[in-house]
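Take a look at this one chain, the form predicted on its own, written out in C-alpha cells.
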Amino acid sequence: MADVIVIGGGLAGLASTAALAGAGHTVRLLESRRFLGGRATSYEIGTGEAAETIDNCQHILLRCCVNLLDFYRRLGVGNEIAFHSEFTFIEPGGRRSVLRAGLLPTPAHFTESFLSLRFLSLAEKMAVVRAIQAIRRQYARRTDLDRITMQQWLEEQRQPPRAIERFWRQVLVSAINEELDRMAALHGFQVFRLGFLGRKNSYEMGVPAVPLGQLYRADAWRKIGNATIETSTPAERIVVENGAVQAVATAGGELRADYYVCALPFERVRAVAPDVDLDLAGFEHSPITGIHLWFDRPVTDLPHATLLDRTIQWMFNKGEGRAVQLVVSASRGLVDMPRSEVIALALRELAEFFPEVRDAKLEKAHVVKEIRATFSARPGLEARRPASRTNLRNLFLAGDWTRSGWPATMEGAVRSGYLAAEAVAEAAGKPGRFLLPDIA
C-alpha cells in the first residue's frame, strides 16, 4: 500500500483521505486552518455566555447526493442529517404553498402538490410542466447545453417571466449559486434531472442537525483507517524534480510520500503548485451571504422556507424559532453593502413573511460573506475543468472546481475527492472504485 499526502482539508481533501485510508493506504492530510471542512464548516463567535457556534453558511444536500451521503456513512455521521420531504414557499404577506411528493409514481410524483401551488397561475404551472418534460427529452440529445445559459433556454421554452422568477430562479440559483443569465443550462438540467425527475425521494432535503464542523470530528476518523489529520499545517510549496513531486514544504520541514493529492481551491493552486499545468482562464467566483439573527422570542414555526420575490431566498430555523439563518446565493449585490445595512434589509424582508418579527427584539446578529463560495458555473467552463491527473506523475487534483460531473456543491467536492483517490489507487497498483454512480 502507498503513503499519500493530501493537501487541503475541505470536503474534497477529506473525501480523498477517507477513501484511500479506508482502502488500506496510509494518508496524511494537511490543513492550513485549525478546523476542517473548508467552506462547509462551523466556528464559534462571541465569548462566554454569548458564544454561539455557527455554520459559515447553511449547507444542505438532497438524497440524490449519493457520494456525499456515502462520505458521511464512512465517518459514521449519517444519522446526524435530518431529511425533510416538504418545501414551503412563502410570498410577501405570508401566503404559503407546500411542494411534496404525492401518490403518483416518478416522474409524476409532484403533480398533486404542484398543481396546488398558490404562487403560480394555472397557465404558469402548465408552462413549467412543459419545460420539465423538455428537460427529460433534451438532456441526452442536445449538445449545446454548456454553450447557452439557463435563462436563454427558459426563454426558448417560452417560460412566463413570473414562472422564471418564482420557480426556476428560486430553485436553481440556490442549487448552483449563480444567476440564470450566467449559469450554463447544463447545470440547471442536472438539478432537475436528478433532484426532481430521479427517484421519488431524491428531492428530499437534508439539513445537518449539528454544526458542520462536528461532522468531521476527530473520533470519526478513528474508524476510517490509517489517516492522520494535521490542522494548522499549511503547505507552502510542492517540490518538483524530474516531472514528479518529491516533497511538500511546510514550516516544519519537507514531508514526503509516494503520491500527493492537491485539494486546494483553484485560486490557491498556482501559489503552492506552480509546476502544475493548469488553464484557469474563465474561472471566477460567485459569493454566498449568510445572515444569522437571534431574537428574544420565536418568529416562525417552520424548519425552513424559501422566500419569494425578495433578496433573501431561504430561511432556516436554527433554534426553536428564535434563531434563524437567512441565505442569499449569488449575492453580488450584498458584497459591498455595510453589515448594518445587510441586517436592516434582512429584518425588513423577514417581517414581510413572518409578522412576528415586527414585535420581536433582535438580540444579536452576524453576517458571513463567503466571497469565494463557489466557482461561477458559466457557459463554456465545463470543458476547462481539469481532470484528477496532472502533468506530474504522482500528483492528483481534487476540488469542486475540477471535472467531477457536478457543479460546485458538497456532492461535487466529494465526487472529486473520490475520483482523485481512484487515480491514486490505480497509480499505486491497487485499483479501487470509490465513486458511486448518479441515481439517474
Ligand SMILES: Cc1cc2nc3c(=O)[nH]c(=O)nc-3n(C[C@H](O)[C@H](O)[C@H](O)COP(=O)(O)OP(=O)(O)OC[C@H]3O[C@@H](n4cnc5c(N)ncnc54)[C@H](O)[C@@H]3O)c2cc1C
Second form
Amino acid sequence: MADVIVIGGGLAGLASTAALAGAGHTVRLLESRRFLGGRATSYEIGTGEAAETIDNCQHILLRCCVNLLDFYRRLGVGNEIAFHSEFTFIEPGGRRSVLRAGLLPTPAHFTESFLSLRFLSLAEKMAVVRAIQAIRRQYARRTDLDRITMQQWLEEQRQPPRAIERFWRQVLVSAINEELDRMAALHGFQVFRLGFLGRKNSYEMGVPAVPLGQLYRADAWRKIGNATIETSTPAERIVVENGAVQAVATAGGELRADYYVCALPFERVRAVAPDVDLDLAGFEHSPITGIHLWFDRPVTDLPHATLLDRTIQWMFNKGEGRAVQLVVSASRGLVDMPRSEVIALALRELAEFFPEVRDAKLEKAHVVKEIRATFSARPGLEARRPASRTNLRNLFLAGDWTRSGWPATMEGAVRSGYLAAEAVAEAAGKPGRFLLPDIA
Ligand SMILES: Cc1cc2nc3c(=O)[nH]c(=O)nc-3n(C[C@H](O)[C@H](O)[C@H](O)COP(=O)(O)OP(=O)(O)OC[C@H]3O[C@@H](n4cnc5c(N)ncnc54)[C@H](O)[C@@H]3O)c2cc1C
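Okay, that's the form predicted on its own, but what's the structure of the form predicted together with this ligand?
Now the full complex is given, and it begins with the chain already shown.
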C-alpha cells in the first residue's frame, strides 16, 4: 500500500482521501484554511449572542449526484441530507406552481404537475415538452453540443421567449452557474437527462440539514482507515526532480510520499505546482452571490422556492421562516454593487413574492459575493479540462475544473477526487474502482 499526500481539503481532495484511505492506503491531507470543505463550507459570523454559523452559500444536490452521496455515506453523514420532492415556482405577486413527480412512469412522471404550472401558457408548455423529447433523441447523436450555447440550441428548437426565461433559464442558470448564452449546450442536456429524465426520483433536491462544515467533521474521518487531516497547513510548492514529485514544501518543512494529489482550484495550481504542464487558457470564473437575511418574524411557510422574473433566483428557509438565504447564480450584475444596495434590492424583490416581508423588520443581513465561485462552462472548454494524470509520474490532479464529466458542482468535485484516487491506486499497483456510473 502507498503513502499519499493530498493537497487541498475541498470536496475533491476529501473524496480522494476517503477513497484511498478506505482502500488501505495511508493518506495525509493538507488544507491551508482552519476548516475543511473549500467552497462548500460554513463558518461563523458575528460574535457573542449575535454569532451565527452560515454556509458560505446554500449548497444543494440532486439524487442523481450518486458519487457525492457515496462520499457522504463513507463519512456516515448521508442521513444529514434532507430530500425534497416538490419545487415551488413563484411569480411576482405571489402566484405559486408546484413541480413534482406524479403517478406516471419515467420519463412521463412530471406530466400532471407540468401541465398544471400556471406561469407558462399551454403553447409554451407544449414547446418545452417538444424540446425535452429532442434532448432524449439528440444527446447521443449530436457532436456539436460542446460547440454551441444552450441559448442557440433553444432557439434552434424554436422555444418561445417566455419558456426560455421562465423555465429553461430558471432551471439551468442555477444548476450550471452560467447564463444560457454562455453555457455549452452539453451541460444543459446533462441536467435534463440525469435530473429530469433519469430515474423517477433523480430530480429530488437534497438540502444539508446541518451547516456544511459539520458534514466533514473530525469524528467522521475516524471511520475511514488511515487518513490524517492537517488543517492550517498550506502547501507552498511541490519539489520536482527527474519528472516526479519528491516532496511538498510547507512552512513546517518538506513532506514526502509515494504519490501526490493536487486538488486545488485552477487559479491556485500554477503557484503550488509550476512544473505541471497545463493549458489554462479558456478557464474563467462565474460568480455566485448569497444573501442571508434575518427577520423579526416569519416571512414564508415554504422550505424553498424559485423566484421568477427577478434578480433573486432561489429562496431557502433557514429557520422558521425568519431566516432566509437568497441565491443569485451567474451574478455578474451584483459583483460591483455595494452590499447595502444588494440588500435593498433583495428586500424589494422578496416583498413581491412574500408580502409578509413588508411588515417584517430586518434584524440582520449578510452578503457573500463569491467572485470565483465556479469555472464558466463555456462552449469549447470541455476538451481543455485536464484528466487526472499529469506530466509528473506520481502527481495527479483533482478539482471540479478537471475532466470529471460534470460541470463545477459538488458531484463534479467528488467525481474528480475518485478519478484521481483510481489513477493513484493503479500507479501503486493496487487498482480499484471508486467512481460510480451516472444513473443514465
Ligand atoms: C457560492 C457557491 C455556491 C455553490 N452552490 C453549489 C450548489 O448548490 N451545488 C453544487 O453542487 N455545487 C455548488 N457550488 C460549487 C461547489 O462548491 C464546488 O464545485 C466544489 O465545492 C469545488 O470543490 P473542489 O474541491 O474542487 O475545490 P475547492 O472547494 O475550492 O477546494 C480547494 C481547497 O484547497 C485549499 N487550498 C488552496 N490553496 C491551498 C494550498 N496552497 N495548500 C493547501 N490547501 C489549499 C482551499 O482552501 C480549498 O479548501 C457552489 C460554489 C459556490 C462558491
